[in-house]
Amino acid sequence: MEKARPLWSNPLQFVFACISYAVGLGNVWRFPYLCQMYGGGSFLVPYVIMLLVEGMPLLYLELAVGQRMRQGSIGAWRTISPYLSGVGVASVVVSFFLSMYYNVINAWSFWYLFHSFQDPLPWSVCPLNANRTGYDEECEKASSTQYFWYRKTLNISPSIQESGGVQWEPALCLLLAWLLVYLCILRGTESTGKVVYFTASLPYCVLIIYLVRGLTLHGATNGLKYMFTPKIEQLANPRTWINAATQIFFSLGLGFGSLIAFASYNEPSNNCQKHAIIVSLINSSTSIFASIVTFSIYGFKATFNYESCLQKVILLLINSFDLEDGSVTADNLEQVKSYLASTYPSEYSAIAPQIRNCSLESELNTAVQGTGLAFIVYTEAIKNMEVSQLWSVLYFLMMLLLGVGSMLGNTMAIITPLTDSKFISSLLPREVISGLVCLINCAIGLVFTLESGNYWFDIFNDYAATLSLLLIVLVEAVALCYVYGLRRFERELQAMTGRALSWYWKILWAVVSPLLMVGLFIFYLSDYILAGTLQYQAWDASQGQLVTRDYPPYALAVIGLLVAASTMCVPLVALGTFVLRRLKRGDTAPVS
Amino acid sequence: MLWLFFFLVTAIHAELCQPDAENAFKVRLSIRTALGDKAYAWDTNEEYLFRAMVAFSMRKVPNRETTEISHVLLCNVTQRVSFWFVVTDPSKNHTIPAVEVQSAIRMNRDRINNAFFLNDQTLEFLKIPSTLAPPTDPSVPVWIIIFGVIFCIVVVAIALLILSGIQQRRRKNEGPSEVGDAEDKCENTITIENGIRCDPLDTKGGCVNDAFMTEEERLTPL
């Protein structure tokens, strides 16, 4: 007796699952960076255009495929064409790589969350050195937040060659993160469907609280003004458009197979067009919303640092020249400086090297993305707020929810094809399959808790998914429109949902989006080839800052393997199917 | 003669207390930074209090219990407010070694700070480093406690879900076997009658043959 496919209890669960998956850490820590680098307010123009031309159509395509085929990525693409099940396999491989390293971020969020219950926050003060006369040297050279991240959390080694040992604290947090993910996916859509109510909605609550707090911070308007001032000349820069396209593409999580998996648990009559539009709009608005929060916090941090810098200069001047305490303020600083320079030229030139030029713009210009933004810049801003423990807990709780929400989608992309396969699901029940996937990922993820783990994390983050996904989605779009047949799919969609496919979608699916994908793919490929040796940022403890180093050969080999493992699936499986069919035809020919 | 003597004494005093003199320390106060509007002005009375505090600190040192306020000399008071001080011995000819003064001040630093409503950063003794407060290290780090709590909750929840899943599956497996004998005919063969499989037969509530039309469908709707 065939078991009925589990379904979402209501369409809202499906929408929440998609939102929870798509709205992830990238919305919080990548979009504000891009916005800042590529023209502030004017970045929204290419962003919205790419959303309409690339994001929405491809999202609708994946949801429609999943809902129509009612199987995970491997089964769905096998139904479209047996030669193309490699696309599904590639999706599963990429999802596997992603879930390996993505949960480490959740482990770090847990670590910071657990440390937020202390007074003072551990990243706000430097620890003392051995004889208690001053602060730790590395902490003095860097800042206390950088020290806590690089030394206490990662215990990072100076280069990728020195791997060090497994750090038991992050390893424990990683174990907890995987247990939490396992708990959420244990019962399939039954449990996942309830969890996504929280992981989709709670981050918005926290973002709203942070918005109110952020906008009321001193100096927030500086950051907002800086961000939203449009720099129109950036629109002429091709990198702006490419980054907008890439951001939309990766932010929606296309090509991993998660969206296909989610949609496969839908009722066939579900209106996935409406849901696709809703999800993509919510995803993009969340990015913009999160960047408002981020930039008010940036502005606060930059203003705080600027004012501290001024205070240091003022202190230096009044100490050196024995001026009255309080006589020099930020307003008359320049006049005082010129007066002193003219009246006491010799003494002034003696201390002149120590006088830093404090500039608000240079503080705001420090654009950071990724883990640096989340764990260094944000924590630096939080430690200066009142009741910093509360804000810290809220912030890392939000990071955790965003991360776990995305992990649910990732693991579902791996597990759905496995449970769909009759062979595997007859051997093992669903809980055991999920448990095994989590266990394997956790074991491999321990690599990222080594002392050099963060360098491997960067490798995975930069190379595991980027090129492969572009290829996967390109093949998906081309396969659906030209191999399966756009008209045939249109007819089936109409029969399934009762709504006709408008010409807008047809043109985008058949022509525009594939061309965009090809363009992006060529650009990235040429970028990698032209870059020559790949380099990475290593933390130098003696200087207290990041330095650039070259990757050693075996790291380059791993990068190559990562990209090849997923991209090669497509042609290899096609070839394999071709060979198998030939053999089968060869077997049956003599009989008939 | 008296004038000469007076002149000599002040001259000696002036020599004893000078910027960068032997055993002299520079002190720097940032009263306005510390107290803002409630800042007090630095006058000779405050200087007297300071000299009293230093004398008090010296008196706590063994062998120096006879230090008087007049033994503490201040000089070069600037607008900043900063000045130099030395502590002389009872003969008022030599200054007490810097090491003794330093240790005395360090022992009583917080008393001196409190007398002026200042702290280590706003009342600075240059060349006397302040001992930084040791970090409070609880016996069990806080984060492990919270980690332990959440870990236990998650493990218990997983165990509950798995157990209830196993129970459900056992109930489902037992369910069909109870009414299995009567339903053998329906279960063993997957027959198709009238294009409808026997699968959707409800095994719990008896055999419902979908081939029969239900009451509502017998009559065509209007």
The other form holds:
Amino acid sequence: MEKARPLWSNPLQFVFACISYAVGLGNVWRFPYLCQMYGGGSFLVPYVIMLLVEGMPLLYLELAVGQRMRQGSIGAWRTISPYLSGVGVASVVVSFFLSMYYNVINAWSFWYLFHSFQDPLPWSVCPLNANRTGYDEECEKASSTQYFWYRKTLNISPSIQESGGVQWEPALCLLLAWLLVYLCILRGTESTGKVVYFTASLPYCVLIIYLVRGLTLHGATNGLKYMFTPKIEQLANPRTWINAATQIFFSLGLGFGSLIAFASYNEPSNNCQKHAIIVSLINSSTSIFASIVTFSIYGFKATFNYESCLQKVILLLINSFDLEDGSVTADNLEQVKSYLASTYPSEYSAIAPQIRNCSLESELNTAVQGTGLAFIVYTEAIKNMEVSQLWSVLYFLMMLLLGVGSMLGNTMAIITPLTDSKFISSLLPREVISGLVCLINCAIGLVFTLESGNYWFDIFNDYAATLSLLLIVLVEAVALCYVYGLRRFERELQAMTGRALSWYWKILWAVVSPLLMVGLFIFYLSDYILAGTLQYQAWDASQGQLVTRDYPPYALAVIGLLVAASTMCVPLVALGTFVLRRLKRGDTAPVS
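Could I have the structure of this protein in the form predicted alone, to go alongside the form predicted in complex with the partner chain above?
The text that comes after this line covers the one chain and nothing more.
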């Protein structure tokens, strides 16, 4: 007798699981960056349009497929057509790649969280040099937050060629991160369903606390004005629309197989259309909400840096020209500089190289995303807040919850097809399968704790999923509408949920969304080709800044393998299925 499929305890658990998975670090560290780069408030126009014509329909499609087929990604697409098993395999491969490096972010969050209990915060000041006669040279050339990230956390090597050894402290944090994930997924929906209540809701509590604090910070309004001031000319920039579509696509976690896996544990009568709308709207609203929090803190940081710069220049002028205290202010600084330059030209030219050009606009224009925003820019702002330890603990706890919530979906995408396999599940119980998946990922993930680990992290982050996911979701939409048949699926969906499929979803599934996927795929493919030699940002300790270097040949080979390993699953599995079917036909043909 076939074992009954586990189910979510109630529909709310499923919604929380989807929100916990979809609302992740990208909402906090990529969406604000895109707003900053592509027109501030005007970026919301293409973002909302892409949500309606791309994100929401494709999310509904994946949830509907998972709920109808009641299997993980491999089984679901094999049911639609045996030739499409490769779509599910590709999803599992991409999820495996993502899990390998994504949990390293949780390890870094653990590392920073543990250090947040120190007073003062370890990234707030530069350490003394070996002779204790001054500050560390690398830290002085960079900043205390950059030094703590690149030297104390990563102990980064000068280039990807210099691997270095495993950093045992980040490695232990990685082990802890994987142990946490394993405990959360140990009993399947039974344990995950309880955990998602916390991973989905607590980050919002932290964001609300941060919003209240952020809005009361000096200079917060400067950041918010910068965010909400629309730059209408950016709407004519094709990259604005491409980045809006890409952000929606990756933010919802389409193509990984996680949403199909989650939906497969639903009751067949579940209203997945309503849940698709709810999840996509909450995800996008969270991005905007997180941006308000980010820009209020960003405005505080920019204002603090701008005013600190002004004070240094004023102090330099007062000391150099023996001026009275209070005679030079931020308001009359430019007039004083002009007067001194004309009255004492030789003395002024001697100190001119030390006079910095302070600009609030340039501070606000400094665009950072990813780990740079999370572990450098945010920590720079936190260290200047009152009771900085409290805000640091809250921030990295939020980061950890967001990261773990996304990891639950990633690992579910891998484990569900494995437990669906009658052969594997007959040999090993679910707990062992989950443990092996976590153990293998953790072992491979130790690569990212090497001194060159951050360079490999960037390779996986940039190339492991982008093209693959676009191809996977494109094939999903085309396969459902034109291989399985849109009318057939519409009838089955209506019989399952009792609700007819509206023309809106049918047009978007069959025409609009596939065309958007083709456009995005062509753009990214041409972008990679036209980029020429692929390059990366390496940390130069002697300069205290990032420098651009070319990837070595073996790194380029790894990039090629990462892209090919998932994208080639679709045609290769289809070809293998075709060959096996031909061979079976040959074996069973009557002998003349």
